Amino acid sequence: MSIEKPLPVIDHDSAPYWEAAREGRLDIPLCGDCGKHHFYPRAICPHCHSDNLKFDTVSGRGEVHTFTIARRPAGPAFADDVPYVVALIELEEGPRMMSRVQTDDPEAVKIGAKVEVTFVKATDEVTFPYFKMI
C-alpha cells in the first residue's frame, strides 16, 4: 500500500514562489514600496498594506529561530521521516519561515544554529525548500 503525503495547494499568490523552487531558488514577496520582504506569499504587503509586490531572489541563509524534533509522525504518510526537525527560520532578509532542516543528527540542531536552503524534489510540480546547517 503506498501513502502519499499531502502537499501544498499553488495558487495565484504562491505560483511564483513554488516555480522559483523548483528550479533551485528562494524567491519571497518584496514590497515596492515599503522596501520589506515577507513571507508568506499573499496578495499585499502586511507592514504597509500595498499591493507594489514583486518577488524577489533572497540569499537563503539565517538561522534557526525555534525549532521541535517530530519524533512521532504526523499521520501514517510521514512514519519513515521520523525523527524530524521542523523549524521557524529567521531569514538573512528579515522573514521567518516554517520549514525542516535536514540531519542526521536532529540533537545538534540548536536555535541560533547558522542554516542555508537546500531544495527536495517532491513531485514534478512541488520543490520544497528545506534548510541545512552550516
The other form holds:
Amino acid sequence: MSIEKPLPVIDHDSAPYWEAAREGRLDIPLCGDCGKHHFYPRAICPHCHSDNLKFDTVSGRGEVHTFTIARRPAGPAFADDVPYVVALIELEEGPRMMSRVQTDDPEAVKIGAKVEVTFVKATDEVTFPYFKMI
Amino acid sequence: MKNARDPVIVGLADAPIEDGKFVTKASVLGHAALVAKAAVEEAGLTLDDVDGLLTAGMWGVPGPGQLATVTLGEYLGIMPTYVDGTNIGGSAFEAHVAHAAMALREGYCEVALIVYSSDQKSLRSRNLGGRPSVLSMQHETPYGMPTPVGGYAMAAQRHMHEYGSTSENLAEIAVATRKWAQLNPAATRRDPLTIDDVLSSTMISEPLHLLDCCLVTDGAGAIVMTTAERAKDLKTKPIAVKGYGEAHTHWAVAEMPDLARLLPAQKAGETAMKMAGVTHSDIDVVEVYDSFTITVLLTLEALGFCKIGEGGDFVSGQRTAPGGAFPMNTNGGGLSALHPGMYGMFLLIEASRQLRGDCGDRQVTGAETALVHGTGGTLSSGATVILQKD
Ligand SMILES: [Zn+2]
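For the form predicted together with the partner chain instead of the form predicted on its own, what are the coordinates?
Full assembly next; the chain just shown is listed first.
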C-alpha cells in the first residue's frame, strides 16, 4: 500500500491557478501596473505592491534554473519515485516555480535545459504542472 | 568609546551529549532549564536576576511551544519583563543577541537569558520534510523536494554552474571541520575523514553527499548578557557585543532571489561589521553556520571574506583547518560536533569561549575578535554578530 502524496491546500489566492491547471492551462498573476508576472499567486504584486492583478495564461515554456536529483525521497510518500528530478523552472515570462522534470534519464537534466509544461492529474481536484525537456 | 550600558556576554553553558544524545535524563524544557541555570550561575547570577528572556525552538508545537517564551518562563519560575521569541530558524540566536543588546542599551532589561533546547535525536522527531502543503508551501511540498537538503542542493548546483565550484571544494570544508572536531572532546564525530570519504559517501540530493550534511543530534545551550557596568561585579571575563545585523529574503525555495548568492548574509554582515568598526583583517576567528558544506561556501562569499564565486579556491588546501590561515568552526561545527536543528546557539558559545581563551587544544592563539554568522530556514535568514574580548 502506498502512502498518499501531499496535496495542495487550495486557498482564495491560489484557486484560479489550480482551476486552470485542472483545465490544462498555466495561469499566473499579471500586474496591471508594472506589467510583470509573479508566482506564487498573491493578493498584491511582490514587485510593485499593486493590487491591480489578473490571471494570465502563459506559454508554459521555460528553462531549468536549477535542480536536484533526489536519491533519497522526501518522506515515504515519494519512495516509489526515486530517483526523481525536482527543479526550479524559470518561465519565459520571468517567474520561477518549483516542479518536477519528467524524464526517464535524470542524468540528462542540465541547468539551462529548455522545458515545456505537461499536466499530470493527481485527483479530481488537483492537476500538477510538471515539465518535460524539449 | 565605552559606555556603561554596552552589552556584554557573561554566562555560557551547553548540555553534555554522547553519541548525539543528551546524557542527563530530562525533558526538552528540563534541558533548557539546566543550561539556563548553569549559564547564570557561571556568571555569579541567579535565575531570579533574569528579567529578559529570549528563546526559539521546535518543541511543543502545536501546543505550549507556540508561546515559547511564556512556557519557558513558567518552567523556570520567573516573570520576565522583556521577551523575544523571534524565530527565523537556526540564526534566531544571533538575532536574539542583537535584540538583547538593544534592550540592554535602552535600559529595558538588566540581565538577558537566551536559551535553546532540542531533543530531536532522542525523540527521532526530526521531520522538516513534513512542511504542510498550505499557503506558499502548497506550491513546493507536493513536488517532493527533500527538505531541507534539496534547497541547499539546488543552491550548490547553481553555484557550480555559475562559478565552477566543485564537490571537492565542498568536501574540503567537511574535512577541515572534522579536524577541529578531533581537537574537541565534546564533538560527536571525531574519526578521521578524507576528501575521498566525503565524495564516496551516499548521494542524498545531487550534488550533496551524506557527508556534506550536518549531524542530527540533541543539544541545549544558554547565553547570559548584561551591561558592561553590571559585568564588573560578576565572575567571568565579559565578551563585548560590538556589532550585529540581520536580514531574510524567502521561505519557499523558488522565492530565493539568487540561488548562488546569500543576500541575507551579505546584508547582515555589512551592517554588523560597520557597527563594530572592524574590517575582515580584524577578525581572528570565524564561526559560521554549516548545516551543509554549501552553506559555508555561500556564507564566506557573502560576508566578503572572498569574492563571489571564489569560495571554492578560498577553502581549498585545508585553509580553514587547525593551523590553516583561516580558523573557522573551531568546535567541529554542525558537520561534526552537534546539530540539534537550530545550531546558531553553539556558534555563539564557541566564539565566546575562543575569546575567553578557554578552548584547550583547539584554542586559536591570540583570538581577540570573532565573527559569528547564523543561517536559518533554507538559506532564508542570516544574522551576524561581532564579538570582542573586552
Ligand atoms: Zn506590479
